[in-house]
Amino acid sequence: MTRRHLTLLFVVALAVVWPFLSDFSTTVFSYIALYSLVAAGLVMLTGVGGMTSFGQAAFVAIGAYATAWVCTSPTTAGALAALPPALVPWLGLVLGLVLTFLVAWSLGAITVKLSGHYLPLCTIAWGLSLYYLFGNLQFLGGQTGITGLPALSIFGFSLASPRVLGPVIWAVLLLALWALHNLLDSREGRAIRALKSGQLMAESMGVDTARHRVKVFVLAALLAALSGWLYAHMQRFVNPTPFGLNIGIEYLFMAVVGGAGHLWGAVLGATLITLLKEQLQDWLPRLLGASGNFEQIVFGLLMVLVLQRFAEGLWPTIARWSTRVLKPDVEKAPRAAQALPSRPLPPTGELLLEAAGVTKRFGGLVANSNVNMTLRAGEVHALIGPNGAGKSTFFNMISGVDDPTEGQVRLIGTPMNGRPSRDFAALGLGRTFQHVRLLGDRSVLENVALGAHLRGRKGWLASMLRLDRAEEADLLAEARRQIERCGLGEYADLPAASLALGQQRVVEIARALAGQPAALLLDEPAAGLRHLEKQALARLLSQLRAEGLGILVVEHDMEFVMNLADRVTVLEFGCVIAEGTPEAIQRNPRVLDAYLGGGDEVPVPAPVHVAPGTVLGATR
């Protein structure tokens, strides 16, 4: 048995075991799936997109309050009088729907752009806000709320029982998974992926980081409002209660404890917290003689165990468990990939990288100070200099990372400052970082295929609904090619964390290359590769140079940037202090003396000779 046929057994055990289970019973599974619909929001959010938020019981009061408001103000009835009235909720969740997009995409434009706390504090303050709009608008019932919502009825069938409207509820729920997990299984997903760790690599990659953030978001609120609208038509009554920010606490909470990186860790979140809240509030004011809200002090105590014991959640530790008993899932053979779109590159010798006079001032300190660089096709450029030259600085402005403060950067033709990294990627540059920047967790097949972003065109809708397919076999066939291409073929299919650091830096250029550059900046890519590595390194770079690209090289190690650059520039104090070949390089007196350590003659290292078959994944 695989995990998707385990899957398939809990929706038939539901639907077989549904009508035996009592009035009650039926009430709280209903609402363990409404729970789960918002968890779910909650695990794009903040498990896999990274951003905290205890405001979602907002935009489910949105979608509550949406369509009791269509269903039972006389303004609406008088407008709506010519339709049927089993279409009036289904209007409800239109304007439900309308209204939290909106609301949601305003506020997400703002809360998202905040880091560390502030971000949950935000959310925090929206949330109590909108709780408290609610119950003192009097038209929408003030803290009485409003009563008499009509049932749902789909095609004249009356979905008034929870027993028949649960069902539909739970269909809903698992509808929303499989297309969450359509949209992480795709371009898009790995662009919402980076979003937690890596949104330095990501809009390096070409990804709208922030565009992407703000999607999410609304994303998570949209679902919170859908199931806002179930429970109205499920309860024929809303008021305040039911979305303060105890209960926003709650949803994360049910997040966190079924594990907030995995979709059906909602469900399992949700289905603890529910049945263990039900519990709970019958057998405390028992056992202590008092009522009162007893569990939420359990939960808070669950709340820190979890943390402590399972910090990913429940889930992941159920299927590690899991896999001792069950397959693999068997996945389809893979679609006939066909070749992305491609650009061509600019004949060899043609400028494609200038930083003319460019300056770099941090307050009173200047980091890189009138600074002028070439990169042309065809040709490796190395950038060298002792530590605190100002090497890392010039590399950012050169990449998009920051902005001079005088000077101009252009990449081939086109003046790039005041303009993105994403920008810079668009245009056909790629890079790699000092500080490996991966997804750990994810496949290196899955980090290489986030490098050819802006290769693909499918949306978010498309991605949800499988659209997609051609297309992501398209990608990840490409990223496999450039993951053969350096070496690492036999571990495309391992997650990027468990290999050296020296093989994740060559995961990195792989994944450079799968944006198809004209123009490559590697910084210090040899350092941690052991010695067949680094011979196997220049062998990739010099074929590279030979097809017509443009390399960039900031690097420490001599012996290798001497054999394999074609010009070289020395930086010391963020100034240029040499500029020409290796070997006039090598017998700069400037440069010895500032740089290499003294004023003897350095010799010229001897050419590297790399044996036939060495491959740069080799790790001895």
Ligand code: ADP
Given for the second form:
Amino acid sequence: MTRRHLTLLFVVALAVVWPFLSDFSTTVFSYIALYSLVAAGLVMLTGVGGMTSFGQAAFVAIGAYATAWVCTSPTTAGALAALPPALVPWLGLVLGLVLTFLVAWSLGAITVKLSGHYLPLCTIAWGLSLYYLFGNLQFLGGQTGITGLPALSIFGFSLASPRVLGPVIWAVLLLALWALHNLLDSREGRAIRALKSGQLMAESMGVDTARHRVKVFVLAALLAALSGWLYAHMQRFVNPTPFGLNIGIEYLFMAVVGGAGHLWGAVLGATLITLLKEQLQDWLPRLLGASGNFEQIVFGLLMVLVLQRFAEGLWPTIARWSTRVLKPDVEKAPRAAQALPSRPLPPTGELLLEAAGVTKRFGGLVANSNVNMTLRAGEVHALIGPNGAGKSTFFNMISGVDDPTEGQVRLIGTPMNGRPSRDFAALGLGRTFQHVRLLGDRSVLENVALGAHLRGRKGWLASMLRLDRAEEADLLAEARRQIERCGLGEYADLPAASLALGQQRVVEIARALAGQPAALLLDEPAAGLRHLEKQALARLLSQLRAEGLGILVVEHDMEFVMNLADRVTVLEFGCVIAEGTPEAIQRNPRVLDAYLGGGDEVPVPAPVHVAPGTVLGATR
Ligand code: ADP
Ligand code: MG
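Could you please show the structure of the form predicted in complex with ligand ADP, as a counterpart to the form predicted on its own just displayed?
Shown next: the complete complex, the earlier chain at its head.
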């Protein structure tokens, strides 16, 4: 039995036992599906996207109130009199989704760029505001709410009780889980996962992080609104109570206890919390001999316990147990991959990157002072200098991470001042990071495929509906090709974090290559590599140079630099003190002085002998 079989078994079992469940049980199971829908949105937002929200209950409220108003208001009754009554709730759904879209997009545009504690605090703030708004709007019934909602009906078949509406809610949930699962397993899904690691890496791969964050936020809100619509027509009345901040916290609780990074964790969390709440509400008052919301206290304690024992939630633990019993899903044979469209590299010798008079000031500190530098196609240019010389600062200036205070940066003829790093990526700049930035729990293959983000076109909807499979196969094939080219083929399907640090640096190079760059910027690529691995890296870079790439390396390993580079630029205190061939640089008295004075290694290279057959990553 595989995991897919188990899912199918679960669905079939639910369908088989449904007619034999008591009315009470069908209601509870319907609630579980409604909560799961909201929690699944939170898994996308919080677990995958890294944005915590306490305010989802407010979006459930918009979905519920929109349809309640459309179905019962005297204002709409006149206008909709001509419409068959069975269609009115569907109009309520459309209104709810449109309203939620507008509210979530505006709220998201303002709040999701906030970092740290500010975003969760903001979600609490608007969660509370919307809750009180609903309680105070007289046309929505104030604290009393709205009663007399019609039941849903499909093709004349009434869905009046949870016994018949429940299966519909579960079908909606399963469909949503399928679509979300597809989304996560796509080019756009990789971009969403990259959001969690911060803006720097994702933007350098060409991902518009601000837009993706807002889109995930809106997606989670729409799922909540859908749940609210179904809820309203199951209950047949709405009032503000079920949309308070405490319920918003409970939704988050469900996602976190289940396992915020896993879609099925949402269902598990919603099930556990709902059943537990049901039991506790029964038992605690009897046990304590007094009435009150004692279950909230128990929940708080439970949350602390669960998070102590299972920091990732319960789902990963269950999934680990299940792998002992279950066989892995049989993957369909991969589609025949086509080569991705490729752009021609600029001819050897052409100017790729040009920094003219680049100055960067941090307050009074001048980190780069009037730095001029060029990178041409088909050369390796090394940037060296003692610690604090301004190398990393300069790296940021020429990759769009930061803007020069003065001076010009051009990439393949285009002025780049003021443009974000994803524009640099789009024009043909690939880069690695001094501190490795990989998604450690994702496979090497997925990490490298993220580098090819800009070479795909398919969007969210296409991914959700599985219409992206041909393109996805091409992207993954390209990623695998780059991994093999860098000598890491046997590690492609392992989690990136399981590789040695030196190998992870090489994964970053493969990821940059997947973007088909003309210029490659490498920040200390040899750090952490063993001797043989350094030799293999040198061979790879020589090969890339021969293919016509322009490579800029910041590197401390002088032996590596002097044997590989065609030109070397030396920075000291933010100024260029020398530029020339490795031989000339090694004889330059100012350079020797800077290194001796700076206490860094004296650049005395030994010739590197590259042994044939050395493969990167051969040692772990
Ligand atoms: P390198 O990479 O050559 O070791 P850096 O570019 O990191 O040097 O730093 C150059 C100088 O600029 C250092 O004195 C450093 O303290 C300063 N610096 C770098 N980034 C910032 C910043 N964001 N704010 C203030 N000072 C900075
Ligand atoms: Mg540095």
